[in-house]
Every structure is written in C-alpha cells, then in structure tokens.
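Below you'll find only one chain, the form predicted on its own, shown as structure tokens.
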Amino acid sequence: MDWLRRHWHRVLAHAAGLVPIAILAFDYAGGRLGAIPERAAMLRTGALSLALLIAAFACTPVASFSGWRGAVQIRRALGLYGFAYAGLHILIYAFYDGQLDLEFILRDLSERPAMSVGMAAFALLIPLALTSTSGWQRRLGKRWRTLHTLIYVAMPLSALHFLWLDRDILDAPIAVAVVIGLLLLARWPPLRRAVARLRRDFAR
C-alpha cells in the first residue's frame, strides 16, 4: 500500500494509455462499433491520442505552476501511449481506408489538407518518442531539449487535423486548439515567471 500512495500518478498513467485499447477490443470483439467498426476504431484510437497528448503536454505547466513534480514523472508515458495511439490510428487508415495501396494514400495526402497535416505532426512526434528515455537525454545532453521543442509545432498541428477532420461539427475540435493555445501560453516565459513569484510569496 505504502508503494501504491507513492505511485498512484504513474499507475494512472499506465492505467489511462492501457484501459482504453482494452475496452476498443472488447467493443470490436463484440460487434459493438457499429456498422463500420474499422472506421469507430479509427476516429477512437485518433481522438485516444490526442487526449493522452494533451494530457502529456499539459504536466509541465501542472508541475510549474503547482508545485507537484509526480506531473513530470508522468509525463513521458502519457506521450508514450498517446503516440502508441497514433501509430495505431494510422495504421486502422493505412488497412481501411488506404487498402495498403500506396499510390492511393499518397493521392490522398495530397488532396485532403486534414491528411498531410496530421501525418506531419506524427512524423514530429517519432523522433520524440525515440529519444524520450533517460539514456537519450544524457547522450543529446542540451540538444534533447532543442529537440523536444518539436512538439510545440506538433501539438498545434494536431488541433488543425483534428479541425479540418470535422467540418461539420466545430465544437470539439475549437474546444482542443483552445486547450492546446493555452497550454502553449502557460510555457511563455514571462508568465512562468510571474506564477513563480506568486508560489513564492505565498509560501512566505
């Protein structure tokens, strides 16, 4: 128990990337993604990632302005799964939609503005995933970071896949780009700066 109160972020952590492909199988297992159940799976494991991506892009300004370091030690797994996610969703597209025809997917990339932009931020987020352990940080020493700001362009055009994907209905995707904006805002130095002074001079 006494390692569960230590732990209880990282648990769910794991917890939020694992239970969600579990339930997506047990649902497709059962016939209950309805009539295209491909297509279900596609637009869930999509909306997965960008939800664990958030999650992960939002624990430096929760570790920042709250104080609470357990944020950061989360951080990594979040954007671990969340990019697992992704992976999976353009996979579900490659063997659905695409047929595994590469001339077909690479005519779509071209034609539908939402496709290259949301493969463009799954190919900033590789390098990142790649280099997200400890033993990569200490070989990149200050470079790691340099790198790493990639997500700050990734995220963004994330939002804009997931706006172009739903013409019809803008409310969600708005609600993202919002989320995604203000957690870019909360990195901007002067901010960070004016939050420290106010933790301080209330510990005082």
Second form
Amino acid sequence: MDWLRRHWHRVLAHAAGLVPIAILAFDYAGGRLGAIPERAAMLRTGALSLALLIAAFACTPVASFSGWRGAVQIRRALGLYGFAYAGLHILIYAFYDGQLDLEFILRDLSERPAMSVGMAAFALLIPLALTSTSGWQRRLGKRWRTLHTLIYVAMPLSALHFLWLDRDILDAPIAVAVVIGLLLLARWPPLRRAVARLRRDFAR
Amino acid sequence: MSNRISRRKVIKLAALGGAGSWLAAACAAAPQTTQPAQPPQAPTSLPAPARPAVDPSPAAGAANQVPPTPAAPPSLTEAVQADATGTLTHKMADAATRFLATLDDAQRAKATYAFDDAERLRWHWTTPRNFPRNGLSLQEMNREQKDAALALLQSSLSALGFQKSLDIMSLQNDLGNDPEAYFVTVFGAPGSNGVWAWRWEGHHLSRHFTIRGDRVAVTPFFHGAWPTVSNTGLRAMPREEDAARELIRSLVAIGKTEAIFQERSLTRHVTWNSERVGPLEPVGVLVGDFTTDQQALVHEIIHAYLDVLPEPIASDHLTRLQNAGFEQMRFGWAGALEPRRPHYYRLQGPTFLLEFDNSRNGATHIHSVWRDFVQDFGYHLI
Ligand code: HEM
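Return the structure block for the form predicted in complex with its partner chain; the form predicted on its own was the one displayed.
Whole complex next, starting from this chain.
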C-alpha cells in the first residue's frame, strides 16, 4: 500500500501507455474497429501518440510550476510510450495507406505536407528515444540536454501534422496546437523565473 | 434531410470538443453496424440494371453470372422526352428561384454570379479547405434556406442521385469534415429565356447543371467516397466499384488480359479538374468484343452513374451514348483485381469519358468523374 502511495504516478503513466494498446488489440480481435479497422487503428494510435507526447512534454513545466518532482519521474515513460505509438501509427500507415509500396509512400510524403512534417517529427524523436536511458544521459553529459531540445521542434511539427490533415473541422487540431504552444511558452526563461519567484514568495 | 445532417454535425462537434474528450473519443471503440443504407429506388423507366443497385459484399465475385441487360435505347420519343425535360427545367428554375428568395441580400450576393463569370468553370472535388469555394455553404444557411437548397438539389437529380449525394456528404462525418461544407452557386437568372446554371460542390461531390430553355447539361460530375465503407456500414458507391471489378475479372478469366493496360494503378484520375477534356489515349479493350454478360456489366457501370440523373436526362445520355456506338467504347483497368488493393478504370466512348480511381488509403478512397466531350458545362447550349 505504501509502495502504491509513493509510486501511483508511475503506475498511472504505465497504465496510460499500456491500457490503450490492450484495448486496441481487444477491439481489433473482436472486430470492433469499424468497417476499415486499419484506418481506425491508425487514427487511434496517432491520437494516442500525440496525447502521450504532450503529457511527456508537460512534465517539466508541471514540475517547475508545482514543485512536484513526480512529474519528472514519469516523463521518460510517457515519452517512450508516445514514441512507440507513433511507430505503430507509421507502421499501420505503411501497410494500409502505403500498401508497403516504397515508391508510393515516398511520393505521398512529398505530395502531402502533413505527411512530411509527421515524418520529420518522428525522425526527430528517434535520437531522443534512443538516448533516453540514464546511461546515455550520463554518457552525453551536457550534450544530452542540448540534444533533447529537439523536442521543441518535434512537438510543433506534430501539431502541424494534425493541423494539415485534410480536414475541415479543426477544433481538436487547434486545441492541440494551443496546448503545445502554451507548454512551449511555459519554458520561456523570464516566465519560469517569474513563477519561481512567486513560488518562493508564496512559500515564505 | 437537413435535420439528419445537422444532428450528425452536432454529435461530431460535441465529440471533438476539447482535447480531453478528444482523447477519450480516440480510445472509444468505433461504432459498427453492418447495415448499409439503402438508397431509395429511382423512379426511372430506364432499362434497369440486372443486379440490385446496392451489393454490400465487396467480394461479390466474378463467379456471379449476370443476366444480360437489354442494350436497346430507351423507348421515349423525342417529343415526350423534350416535354419531360421541359417540366424538369421548370422545376429546377422554380426551385432555384425559391432558394434565392429565401436569402438576404448579402447571402444572395455570395450565392450568385453572372453566367459568363469565370467562376462557373472553376471546380474541384477536394475539401473546401484545400480549394476554397465561392457560393453560399449550407453552414451559412438557416433551416429554411437549407431546405430550399436541398429542394433545388432534389429537383435536379433522381431519387437515387439525391440519396447518393446525401450519402457522400454524410461520409464527411467519418473524415472529421463538416457534412455541411457544401456550396450552392447560381449563375445567371434562373428561368430566364437565356442560359443559366447552378452548382452544388464540396468534398467529393461536384455537380454542375447548365440550363437553356428545355435543355440541360449535367456534366462534368464528380462522385467520391472515402471511406468506401463507413463505420455504420454505408457504401456510397458500391456498384461503381464492384461491377467494374466483376467485369475485369471476367475479362481476365477468358484471357482478355489486354484489358489491364497497366500493372500498377494510377495514383489519380488523369483529367483532374480540367475545364474541358477530349478523349484520352485509348486503353483496354473494345466493348464490342465482350460477351453478352460482360456487356451487361458495362451497362451496369453506366447505370450506376447515369441513374443518379433525372430520368429524361439519363435517357438522353444513354441514347447519345448508344447512337455514338456502344461497341466503340473501351474499358481499361490498371492495378490489382482484389478489393482493398489500388486500382483504376476508364470507360471511354466517342462522346464521353468515365474515370474511376481508387488507389489511395488502401483502396478505400474513390474519386470518379464523368466527362462529356461536347456537353461539359453546357458549351453546346451557349
Ligand atoms: C510523431 C509523429 C506523429 C504523430 C504524433 C501523429 C499524430 C497523428 C494524429 C493525432 C492523427 C489524427 C488522429 C485522429 O484523427 O484521431 C494522425 C493521423 C494521421 N497520420 Fe499521423 N502522426 C505522426 C506521424 C505520422 C507519419 C510519419 C505519417 C505518415 C507518413 C502519418 C500519417 C497519418 C495519416 C495518414 C493520418 C490519418 C489521416 C486521415 O485518414 O484522416 N503520421 N496522426
């Protein structure tokens, strides 16, 4: 019980990463993914990937604004789950949309800006995922932080990918873009300093 | 009908409201029913297709033998036909006038153009986001105006055509698009002695009507469907896809492999959104060389497109098509023969061209266009 009280946030993070894939597999096996299951799975994994990446991206500001260190402890897990869902999303795309036809996929990437920015976002996430372990963090030292600033590019590119999909109703993509924008703004040094000052004053 | 669209739109908007509910929606199982919507039977005296208009089975195989469809032109006499078209054009003009009367001045200014404005020939099938439309959208109309707009569409199509249009529009719900992002534009003065036109356009649906007196031109027209099967089991273009596949399979089965003019599918239809088109390079095989059953399938494909038109116009097209030479038509296929694998087909006669492309999104995304070398945009009426 004590363990759970100390680690509830880790449990929650893993549940957020694992439960949706279990539901997806369950729905797929039970034929509950609609008439075109590949498309439903592609949309779902895309949405999950973005949601988890945003959750990971929110950890640092949440920790620095609230002082709760637990947020930083689950950042890596959330980010890796987000990356894994993006990988699955792209795999389904390659099978379903791209028919495993490299020539077709390359043309699609060049013709549809939404696809090329999605791919750019994913490409930027690869080194981040590979170097996310503590070992790599130690090995790279200061350069690790510099490398991981790539997330500041990958997140807006993901938002652009969602915005540029061929859709009329933009409520969800705009909401996502605003959230990512706010999370970027929350990292702006003057704002962070002001919040830290406020927190100090408040604590006194 | 406008009710139905609005309700779906509201549900969709509610589902999309806020990032939290969006995530929840992403996790929820997609709803599924297996009942495809059945279009109403068109009140038509055209030779009916020998098969049901809707076959929900994508795998309806070539093994199913099709009884031959009579190849004779419709029996309407020229005079009766002219009279029928006359009634039709009056109905269309009345509906257009009534629609315009429901609009306020600003809306009317948006919805109307001079007949000779270049806008009339500017068309596309993609989303209004990719290709902004001019005209008045259903989104900008109140209930009464929407009903009048839909009545105008209804007056210009058969019951089947009207239902197909609504089906294509309702598919937008599956795509995160607005099923009301369809634009009505009127060119010139409806019912005047001169020529006038009107257009209904949005994603995957582009319909152009040019009217002079008792004569109507209805091409080009574009129908698209993505997904080919909706989450509720709706297939907006079932026979357009299945009948052609049955035909190519039966041609291959008797060794007419030259009907496949290319192993890989094209990735788009060739004529794109051209203002005028002429015959494309002849591909595939001559319909005159087909067996009776295969010719019946050609008839069925043609009917799948022409039965959406009001009866006298469909008859007129069929007669022209027959007179120009049914046997002269060519059917060509590119791509795979299996469902859910990219494919394209082309049916071309001396007067018309039908292009059908289903190569995107794992062959669950249809684009099809019917072009008339003479009558497109009513050039012959001007
Ligand atoms: C970090 C990388 C990516 C993220 C976070 C991401 C996220 C998303 C999201 C949120 C959606 C919309 C889901 C919904 O409507 O519920 C989506 C759709 C889609 N994504 Fe991605 N995506 C990424 C990369 C890619 C890549 C590299 C490709 C392909 C080259 C791709 C192809 C697609 C396609 C085809 C759709 C569906 C469009 C449709 O059918 O409406 N995505 N993605």
